[in-house]
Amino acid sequence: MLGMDVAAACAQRGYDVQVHDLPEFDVTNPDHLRQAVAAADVIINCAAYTNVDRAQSQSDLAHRVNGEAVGRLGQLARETGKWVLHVSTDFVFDGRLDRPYVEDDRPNPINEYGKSKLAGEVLLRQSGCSHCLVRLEWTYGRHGRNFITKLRERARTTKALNVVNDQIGSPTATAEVAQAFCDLAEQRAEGLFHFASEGYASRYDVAAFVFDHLRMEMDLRPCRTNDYPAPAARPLNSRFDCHKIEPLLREPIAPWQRPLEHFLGEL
């Protein structure tokens, strides 16, 4: 999902991009790795192993694409001289702080998917590279499946849905994020950022906002994440503190309302 934007956001500017994805392409391939790396001048890793329930299962094969293949890139990209971007996420935080999480908060992941995220953070860091890490939350796009696609098919088979409004964050458009990762690239920046759309909303908050602008009938039930378990445990407060990275970025920030009501327009 993410990456597609990323890679049109680059060629935009002017950059020529190589796109390496599945099948032919497994970032957990040292070769496919050693590969991919000497023929970049910049790495954007997108890759990621994003299943979050089903990580808690399969925690030795997440663990290799978002911890181990990360560490054998930063190693590959210290030996090259690359800089690399390498995405994380909200998920190595428990949630349970009551404030938005800055850079320097001590991560505590609660499900083996953060614990895998967080793993690629730091074995990267531990590999020497010039590199800049960007963490992000509840991303959408035209790509791939997500959380507003998922209530847009869902509105198609019934009029009646519960969605949690303890769970807190900001939906933020992979279309922003490319433009982000692009300017963090021009300047090759070096560091720990937190980028997400301005402002913050609970996951109910959000869903009536994409039915209000799809005008779609829905009866909207508020719930708690406790009235509906899953296997992977999810962090209640995702927010975060921006501002970090604002000073890197060509425009300001986005309030979350604007980006999402153009992608429903699209759509």
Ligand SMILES: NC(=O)c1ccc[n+]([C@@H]2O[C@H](COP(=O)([O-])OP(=O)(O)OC[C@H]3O[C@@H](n4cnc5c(N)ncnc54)[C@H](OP(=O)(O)O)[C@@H]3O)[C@@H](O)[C@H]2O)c1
Second form
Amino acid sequence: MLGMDVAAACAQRGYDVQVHDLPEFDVTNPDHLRQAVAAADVIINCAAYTNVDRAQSQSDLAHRVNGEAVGRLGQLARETGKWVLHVSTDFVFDGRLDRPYVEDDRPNPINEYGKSKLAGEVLLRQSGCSHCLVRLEWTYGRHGRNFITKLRERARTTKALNVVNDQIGSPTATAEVAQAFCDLAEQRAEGLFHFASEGYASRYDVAAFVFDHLRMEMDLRPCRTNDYPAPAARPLNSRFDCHKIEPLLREPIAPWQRPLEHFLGEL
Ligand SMILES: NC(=O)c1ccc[n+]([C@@H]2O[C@H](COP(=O)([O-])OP(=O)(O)OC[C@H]3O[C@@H](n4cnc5c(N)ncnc54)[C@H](OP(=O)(O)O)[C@@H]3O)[C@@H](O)[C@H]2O)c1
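Next block: the form predicted in complex with this ligand, after the form predicted alone:
Below, the chain from earlier opens the complete complex, with every other chain and molecule after it.
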């Protein structure tokens, strides 16, 4: 999902973009990785094992893709002097903090996906390559299934929906993320950053906003995360403090409602 928008944004800014994806390119294959790194000036890694619930039973694969492969990418980048932008997640946190997370807050993942993503962060840092790590949360975009598109799908088959109101975060458009990545790449920015749309909402608030804007009738009912046990635990507080990244961006970060309105208008 994200990679498609990043590739489009980079191409729009005039860069020669090469996209590598399954099945031709497997990030866990050292030869594939070596060739891709050798052919690039800068590397933006959006590849990941992203199925949060399935990662509980496929933790080996999740760790190979999100952890080991990222460490290997870092080593190859260091050997060849390439800059890497790598994507991480709010799921490295346990969500128990009572304020938005800053980059220095201690990670403590509560599921296998989060652990594998944290392993990737650590291994990339240990590789010693020049890199930028950007944590994202609650992303949605045109090229993949996500919380927003799933809401719309559900509305086709049901007129009543329970949505959790105790998970708080910021829905963030991949199109906005892509512009931020271009800004960071142009500066070869280094360090760890949080990026999310401005403002916070519960998943219930976001669902209400979506159905309202799509003028879809829906009997929306708030519920708690604990009412719907899933294989993987979810952090309740996904709020990011994004002050650190802001000076590096061309445009101020927009409130979450604005890109979401735009996205819904395009659907
Ligand atoms: N979605 C969110 O809410 C969210 C939140 C925070 C952070 N992130 C992070 O954002 C980044 C982009 O995720 P996304 O939302 O765009 O998810 P996505 O649509 O699942 O994209 C991940 C891509 O990686 C590919 N991939 C998986 N295993 C691979 C392998 N071994 N070799 C090469 N490619 C492989 C997937 O291919 P297949 O589709 O063929 O499997 C897919 O194209 C990830 O780092 C993710 O952890 C996402």
